[in-house]
Structure formats: C-alpha cells, structure tokens
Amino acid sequence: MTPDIRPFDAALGAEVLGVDLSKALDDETFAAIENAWNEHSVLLFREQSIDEARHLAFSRRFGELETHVLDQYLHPEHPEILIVSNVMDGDRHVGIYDAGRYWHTDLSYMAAPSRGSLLYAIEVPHGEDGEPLGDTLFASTSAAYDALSGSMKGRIADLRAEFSLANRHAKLVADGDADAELEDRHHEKAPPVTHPIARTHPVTGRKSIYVNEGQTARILGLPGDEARDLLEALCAHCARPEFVYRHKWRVGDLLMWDNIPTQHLAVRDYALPRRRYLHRTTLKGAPPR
C-alpha cells in the first residue's frame, strides 16, 4: 500500500499515514517514505508500537547507524539507541536530560555529522491541563537560505565555521548546569571541526544555512565582532516563525528528521516527577559540502 503523505502547514514536515512500523515494509512503501523524507525533511508516524529491534530495523533501511559520542546515555543492550530522558537512576541520569536546549543539528560537531535521526516517544510529560510538555521545534534551514538576499548568499558562499561539542556544554555550564561538564574521553572523540556555512544537500541539491546556536563556536575568516554578529544574525534568521514547525509529542510518535536542511530545539518546560523518555537512533552522515 502506498502511504498517505500529508504535508504540514509549515515550511517543512509531513505526517505519514497508513504505515505500521511494527511490520517489515515492502520496497515500494519504503521508497515512498524515503522520497517524502528527502522532500519534507521531517516525517511523523503517529500511534506506533515498536520495540527496540523494530526501531533499529526501520532505521537501518535509511543507512548505517552510529553510536553517540555521549556514551553514558546509550541503551545498555542496544548501543545504537540513544536514550533521551529526564529519568534518574539514583543520582545518575539515564539519558540526555537537557533534550537539546539550544537550536542545533545532531552531531554537527563531528567531522561527518549525522545524516538523520529517528526519535520514538515512550513516555511524554503532561501539564495540569492535560496538554503535552516538552515540544520540539524544527526549523527549515533550506527555506531560511532561500529567503536570504543575494548579497548575503554571496557573503557566506565560501565561509566556514568551527563547531564544537565543548562549546555546547560550556553554554550549559554557564547556564548553571554543573552536570554538563564533559569528560576527557568526550573531548578526544569530538575535537573542534570546521564546516561550510552554506551546505548543499547530497540528494536534493538544495542549499541550507549550516550554523546553529548550540554547537557553532565561531565563523572563521572574519574579524571577531563581524564574525560574532554574522553568526547571531544567521541563527536568528533560521529561527524565524515562518521557517518553524512545532511538534507536540504523543506516546507512540516516531519522528524522523534530516539533519542537513534542518535544526531543532527542545522545549524543557517539565521536570520530575513528570517523566519524559524516548529512544533515538542516528544515521551516519558524510562531511558537509
């Protein structure tokens, strides 16, 4: 059966109907999903009931999986699954608990950043009014690039930026999160890297703005003040409302996104005893061009 792809009323994203991810997909159905992913950048599958094996099997259809550099948050039996959660085991965080507090794209601080991510909701917190908490915002950085003036496109065409996991965690520590201090092994796995600011998608050929609030440390080749002002301006431009889709989570949602033409931000408007628990797989990518 050909899945029903329904685009969101937003600059990116679509819901996929008529697909049960607990079952193996035929090649025709998978091809339709993959084409929709490349076109819409974010895909939503509601009311899914999948175990770790099915999550991994569906993810592997899109490419090779990687294990996250923050290895203390990996699933104990399935290291390709990253736990995203505020749940505690004694005094230990069982998953990434800040949930992506700053605008970012997954693993942009690596030489070969992640191509995509697939996040499955197992527990979702709710407020007193019954509304879900912990929304995730997605911005289309390709739509943001298209909206740039010709002069700005020319200005950033050959510029590169430095990305750093340490930069993100320094921001967290500065914001009062003492638990965000990195260990030496994390610095060794993820030294600073540089990427082009104007990135080209390997499948669609669309260009996007490839800087973000959380993991971009600085723009290279410009005086300090000019570099800082340009980085802030580009980050603010990408987060403009007309480029953003806001996802309200439900248990059973599987949301997948393309890390090349998007960035995202998790809203941390919940705390224990309200529990949030999700599983994420991450697709290996290639050096940006």
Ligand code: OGA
Second form
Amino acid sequence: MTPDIRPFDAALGAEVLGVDLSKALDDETFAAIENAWNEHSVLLFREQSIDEARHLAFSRRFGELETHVLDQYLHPEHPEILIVSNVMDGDRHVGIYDAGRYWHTDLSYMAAPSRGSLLYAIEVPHGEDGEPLGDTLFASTSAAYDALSGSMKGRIADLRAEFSLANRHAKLVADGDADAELEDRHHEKAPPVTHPIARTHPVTGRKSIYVNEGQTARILGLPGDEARDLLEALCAHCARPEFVYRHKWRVGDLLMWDNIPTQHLAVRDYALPRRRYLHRTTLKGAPPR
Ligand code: OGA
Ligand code: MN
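Moving from the form predicted on its own, what structure would you give for the form predicted in complex with the named molecule?
Okay, now the whole complex, with that chain kicking things off.
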C-alpha cells in the first residue's frame, strides 16, 4: 500500500498516513517514505506503537546508526537509542533534558554530522488546559538559503565556521545549568571541527545555510565583529516564522527529520512533575560539502 503524504502548510514537513511502523515495511513503501523525507525534510507518523527493536529496525533502513557522544543518556540496553527526557532517577538525569535549548542541527559539532534523527514520543507533558507542552520548532534552512539575496549567497559561498560541543555546553553553563559541564571523554570524542556554512544536499542538490545558534562557535576568515554579526544575522534569518513548522507532540508520534536542510529548537515551557520522555535514534552522516 502506498503511504499518503500530506505536506504541512509550512516551509517544510509532511504527515505520512497509512503506515504502521510496528510492522516491517515492503521496499516500495519504504522508498516512498525515503523520497518524501528527502522532499519535505520532516515527516510525522502519528498513532504509532513501537518498541525499541522496531524503532531501531525502521531507523536502520535509512542507514547506519550513531551512538551519541553524550553517553550518560544512552538507553541502557540499546545504546543506539538516546533518551530525551526531563525525568530524574534520584539526582541523575535519565536522559538529555535540554536537547533543544538552542537552535541547532544534531551533531553539527562532529566531523561527520548526523544525516537524520527519528524521535518517538512516549510521554508528553500537558498544561492545565489539556494542551501539550514542550513543542519542537523546525526551520527549513534550504528555504532560508533560497530567500537570501544574490550578494549574500556570494558572500557566504566559500566561508567556513567552527562548530563545537564545548560551545553548546559553555552556553548552557553560562545560562545557569551547572549539570551541563562536559567530562574529558566528551571533549576527546568531539574536538572542534569546521564546516562550510553553505552546504549542498547530496540527494536533492538543494543548498542550505549551515550555521546554528547552539553549536556554531564562529565564522572563520572574517574580522571578529563582522564574523559575529554575520553569524547572528544568518541564525536570525533561519528562524524567521515563514521558514518554521511548530510541532505539537502527541504520545505515539514518530517525527523524523533530515539534519542537512533543517535546524530545530525545543520549547522548555514545562517542568517536573510534568514528565516528557522520548526515544531518539540518530543516523550517521558524511562531512558537509
Ligand atoms: C533532539 C532534540 C528536541 C526536543 O532530540 O535532537 O533536539 O523537543 N529534541 O526534544
Ligand atoms: Mn536535536
């Protein structure tokens, strides 16, 4: 059966109907999903009921999986699953509790950043009014690139930037989160790297802006002030409302995104005892070009 792909009324994203991820998919169905993912960048599958094994099996159809560098938050039995959660076990965080505090693209601080991520909602916090809390915003950085002036496209064409996990954690600590201090092993596994700030999608050929608020430390090859202003301007441009889809979570949502032409941000408008608990798999990627 061919899945029904319904694009969102936004610069990116589509809902996929008629697919049950708890069952193995035939090649034709899978190909339709993979094509839709490349075309729409974010795909939503509602009302799913999958265990860890099915989440992993579906994810592996897209390619090899990554084991996240923040190894304190890995699923104890399935290290390729990252727990995204605010839940505590005593004074220990069971998962990454601030995954999306700043606009970012997953693993942009690695030499080979992630190709995509698949996030499955198991517990979603709600407000007094019954509305879900903890929305996630996705920006199309390819739509943002297309909207740049010709001269700006020319200006960024050959520029590179430094990305680092340490930059993200220094921001978290500066913003008051003492638990965000990195250990030596994290620094060793994720030293700073550089990437082009305008990258080309290997499948669609579309260009996108590749800088983000959380993980881009600085643009290289420009005087300090100019580099800072350009980084801020590009980040602000990507976050303009016309490029953004805001996801309201429901239990059973599996949301997958392409980390090449997007960035995302999590809204922290909830706290314990309201619980949020999700499982994420992370697809390996290649160095940006
Ligand atoms: C992620 C992430 C945001 C959220 O899992 O990569 O950034 O809303 N999550 O949990
Ligand atoms: Mn993320």
